[in-house]
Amino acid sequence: MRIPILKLHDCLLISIQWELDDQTALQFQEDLLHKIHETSARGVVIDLTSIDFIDSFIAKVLGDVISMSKLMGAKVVITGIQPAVAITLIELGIRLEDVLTALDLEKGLEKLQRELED
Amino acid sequence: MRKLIFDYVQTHKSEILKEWISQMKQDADERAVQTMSAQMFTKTSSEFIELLISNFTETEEEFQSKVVGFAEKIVRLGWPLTIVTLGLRTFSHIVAEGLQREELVGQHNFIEYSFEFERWMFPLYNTIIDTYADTWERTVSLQKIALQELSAPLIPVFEKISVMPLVGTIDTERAKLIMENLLDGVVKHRSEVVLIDITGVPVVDTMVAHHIIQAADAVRLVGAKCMIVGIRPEIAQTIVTLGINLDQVITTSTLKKGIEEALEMTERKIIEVEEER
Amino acid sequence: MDSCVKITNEWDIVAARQLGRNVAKDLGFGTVDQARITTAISELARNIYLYAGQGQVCIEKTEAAGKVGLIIISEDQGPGIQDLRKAMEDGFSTSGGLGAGLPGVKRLVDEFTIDSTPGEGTLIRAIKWLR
């Protein structure tokens, strides 16, 4: 199953709605990078509101995709990380240091606009 | 033999008590004796001796409930367990000496006496220590619950800004609870900036700092900003001396400054209004 | 109830954590603890898949001293861990991952024991107590 990537002006929107298995995560990484290339998008918002856990593998894929997008000139904002997910990530020792975050999709888009204006 | 011991103890009750108190005052840990008035000490002591004697006369259950009552009382009074065990030993010495002095116990029946006395004292020892330990454990677990209830509420002060005041020592258990409250609150109130006020935290060591940094990290992950406020001079000193790196977190000395900064971060400020007359 | 999942491919990792999540929910764990348990299982199952090739993860209810908890037992007959102390260090990884694996799992649960013999396999027991 592939995760749909929506285009909105110069931004890409992704809402992950179900539990990520390894293949889906890797497929997503590839799809997103291609889409950035295709559309020359400058910003990406990934919404994780429906995700109730992230293990170190998924976290690595996410971290990688953020760094890769940056290399291709697109800023990524992650939105809707649940408290339980944030706590387990921190306890696992995964800090996702230079990642931009926002409470929800709406605030994520606002933040992205601000970042792109700077 | 049992009757002999009992009769002796019963008839010489006040002597034994007096002797016991004077010996206890000599031997016992000063701290325990000094924490209460002489009158209180005498009263509690006589209750203790009464309790020991009642073991002879009362049924198992009645005795049990008395022991529980007594144990709860001494835990409340802050008598250490050592006093209780020392008290039991002193009591057996006094009784043994008294019986020998009156020549009720001599070489011919000493073995029988020790045996009987042991049989009386041993369950008593057990019961008292068990009860003491139980009461103590219950007190500790109640206090633990009380402490948890004390744990950190998140207070929304302005739109997008919340404050979490921390009071008291932070251990791992509490840190986890605080983190959960903090994150749930941030999401629920849709806060963009959270201020953690550590004015009420007495000591910030590496452990506590680590918990605070983790909380700040987690807040960032859910999409808000975290600020640590209430950093007193001595806390700033220990943080730097211990080499704790708080660079990733915004910090200020007072809650007031923190709020001002938080308002600025959310593009607002407090202005004075001139009153219209 | 079948409380064990055999781990032979990536999909089994998903099956193991789904089982863990269900058991945790049934036992009455809160959302944060559910996430901790699910994540711990995912990490352990992935370790089996990556390093041992195959093994199994069992998830059961456990009781001790009046407490109820959930125990995760991860077992394999793989190559074992050469240097246990190093494997338990933060940031150590032989697979190019984040290196959050075992010490991370240890932080997610309340009790954690590991038994590993090079050439024979690894047995890990992790317990989370219900608060």
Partner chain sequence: MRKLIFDYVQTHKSEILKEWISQMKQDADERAVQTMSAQMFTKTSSEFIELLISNFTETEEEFQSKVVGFAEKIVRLGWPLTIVTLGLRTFSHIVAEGLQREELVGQHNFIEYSFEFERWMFPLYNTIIDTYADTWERTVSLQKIALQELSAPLIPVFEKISVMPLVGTIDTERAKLIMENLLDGVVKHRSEVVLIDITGVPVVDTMVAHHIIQAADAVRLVGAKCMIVGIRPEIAQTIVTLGINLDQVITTSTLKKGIEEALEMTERKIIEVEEER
Contents of the next structure:
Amino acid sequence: MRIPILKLHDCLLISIQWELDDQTALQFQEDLLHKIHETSARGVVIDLTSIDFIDSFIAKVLGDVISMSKLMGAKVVITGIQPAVAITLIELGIRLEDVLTALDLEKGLEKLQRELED
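Target state, the form predicted on its own; input state, the form predicted in complex with the partner chain:
Below: the lone chain, stripped of partners and molecules.
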């Protein structure tokens, strides 16, 4: 199953609605990078509100997706990180130091728009 990637102006919106398996995560990585290239998106919001748990592989793929998106010129905002996911990311050494975060999708979009205006 593929994760939908929606385009809104010059941004891409992704709301991950189910726990990811390894294959879906890798497909998402590929799909997002192609979509950034296709649309020349300047920003990406990835909403993780529905994700209660991630394993080490999914955490690595998420970190890679963020880094790759930034290399392609897109600013990334992660929204809705649950406490268990935040703990797992830090325990696994996945540092999201330069990544913008927000509590929910609406605040994430607002934050991204402010960043893109600068």
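Between two forms, the rigid core is the largest collection of C-alphas that superpose within 1.5 Å. Just so you know, these numbers come straight off a predicted model, no measurement behind them. Residue numbers count along the first chain shown, from 1.
Asker: Please give the CA displacement of Glu97 between the two forms, in Å, after core superposition.
Answerer: The alpha-carbon displacement, core-superposed, is 2.5 Å.
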